[in-house]
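Consider the single chain below, provided in structure tokens and representing the form predicted on its own.
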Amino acid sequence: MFTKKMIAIAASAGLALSMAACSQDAGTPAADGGGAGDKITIGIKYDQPGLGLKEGDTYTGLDVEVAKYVAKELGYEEGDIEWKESPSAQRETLIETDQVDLIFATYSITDSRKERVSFAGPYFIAGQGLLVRADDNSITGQDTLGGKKLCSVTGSTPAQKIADQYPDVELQEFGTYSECLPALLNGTIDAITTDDTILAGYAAQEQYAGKLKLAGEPFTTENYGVGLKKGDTELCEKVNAAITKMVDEGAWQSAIDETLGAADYVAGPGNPPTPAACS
């Protein structure tokens, strides 16, 4: 009886463990980083290019490239990356479920957005600012758009910036920044306004070569962070190291050059950012 209950016990034992074992492997990344077999779940935008672009099985752009770097100094391989498409209204979401581990996503870090996830970075800086035809220069920043048709998607902070507080200018909204394009090129519209490196993006596309241009600095502040599970502070504080790393290697402004570069971007004041304290 002794000994049927030690097998009892032992087997439940065991089951327990196995049971957290596959737990851990369901959860986010381990704590000492990837190891042979591990994979690591990162979200970003599929739809932007210079940022998070997908191309078939091929993932381009700064956010892409930032993300690469973190996952390697959390001990993950770029094969070992498993990309998940974040739109901006399922990050949150996306977070809370555990179905992706990171989000890389053009994701602003704001008061509301902390209330449900937590953030490292920022990473980078970016802004409001105008794209222009390249031949167009009564266009220079945001005091000389008096009297201008511009274009922005519907629903947008930069699209309700521009309607709150430039009353004489034209408003046009479409539903995506794409649809502006052929506007602006045909001289219907006199620029597109949306964060300056998602414009850039736009900008360093090959059909778009010497055709277009950025105007002015950027006139919001935008701070780009990692959006992950909220109050995972070890997590938050290893990803912030990896920030720092790569800032100081020189790979976060080779990174730029490499996906904004043909649009002549230029990174805002505040770049390359400090990142903050995680709590």
Given for the second form:
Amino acid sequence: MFTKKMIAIAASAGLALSMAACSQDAGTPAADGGGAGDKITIGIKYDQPGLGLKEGDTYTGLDVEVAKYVAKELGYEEGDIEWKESPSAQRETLIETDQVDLIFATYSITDSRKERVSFAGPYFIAGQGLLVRADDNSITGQDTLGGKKLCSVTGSTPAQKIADQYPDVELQEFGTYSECLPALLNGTIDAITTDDTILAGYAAQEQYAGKLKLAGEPFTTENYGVGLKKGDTELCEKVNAAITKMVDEGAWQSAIDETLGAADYVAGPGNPPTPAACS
Amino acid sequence: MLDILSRYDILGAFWMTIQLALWSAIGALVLGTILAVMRVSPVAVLQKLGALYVNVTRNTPLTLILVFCVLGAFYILQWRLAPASAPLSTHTFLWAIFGLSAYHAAFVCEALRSGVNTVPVGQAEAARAIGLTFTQSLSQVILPQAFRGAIAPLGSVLIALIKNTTVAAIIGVKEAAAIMRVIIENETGSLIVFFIFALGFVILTLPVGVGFTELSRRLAVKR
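Switching forms now, from the form predicted on its own to the form predicted in complex with its partner chain, please provide the structure.
First the chain shown before, then all remaining chains and molecules of the complex.
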């Protein structure tokens, strides 16, 4: 009886170990070897129209376009890219545990994040913007927000900025921006606020054509960087070179026009950015 | 990393969690008791209505219920639980309590019904035999014993409710999970952040579990 139990326990432990091994295999980075034939795992958002959106087997958006270009410069064809969903709260962990090689996911470069990962880029400079109904001219920028109702995502940087610096603004927070949209469209919310790129992505969606617009100039600076393993300056420099080439070739501008252009989106001041030195 | 504790109002956030849990628990207890009475009543329509409510509510994800409350009922249909002039945070807080109460009432109802099943049929028959009406026998004989028999499962419902308040973060209530999102956004997610909040919930729920076990032992009807 006792031995039977021990065998069962050993078997289940072995099973658990082999499963752990499997998941590690799947996450082995291809970055160290590089070159054609290998795979590269790239983390993107799956739910951000205009930036990183998964629909069936197709991936669209600015982050995806930049990622494809950079991957090509690193020697990976489009078929060698394995996409992986990277929700905001998991990005550092995904990099630290080698589950992804690079992350292009509206990933703002900040000092606290730099303590855990390294950044290449920036490849785009976004800023906090305001999305309003197309027929609403009462909001023209950050100075006209008094008494208005704004919507954003729980705990996000733009939501915190509104709560801290605009005490006379009423802020509704939801789990995702998608939940803000119906309230904005029926007039019970006056504006959605977050990075202007994300807002342009929503405004560019077919079902909102002509109904929404971006109001005013962006009033913060968010440097979108490429997240990678901390201290990997070699990879970082390769990515930076690819970004610089993409801007010089014009592929950068056409990627923006393709993904966010439908909303008449014009990249804000500071664009195209010059990648910062790797460290 | 522990300086997080001083820079963010974590205690304030947990106080909001406690308030949410307390009011929702009261709401769920009241609504759940009414539902339980409906389900054990001799009126077929009430029985069916109660069963319908319980089956629909407890099989709907709480996230969906809360998003419906705030986005659907408050923003789209513009139903208000407070005067229109009240701040947005009051509206979402009240709707969160409403949603949490409505959801957990289904579980309270089922816990109470299991309590009713612990009362021997003889009790009900005796109550009717001495001339008590249905309402009298229910309120004087059956329910007091049912509550005492249902204390342990009611404790489980309360513990689940305390933890489920975290779902209110997605409709913008500033409770523990919302502050956790802020901290992860600013400081990057880490095990320490996770442990701080896990510990907070353990501190809240562990005494509830111990207390309800003790209560159920003391108040159990000795037969």
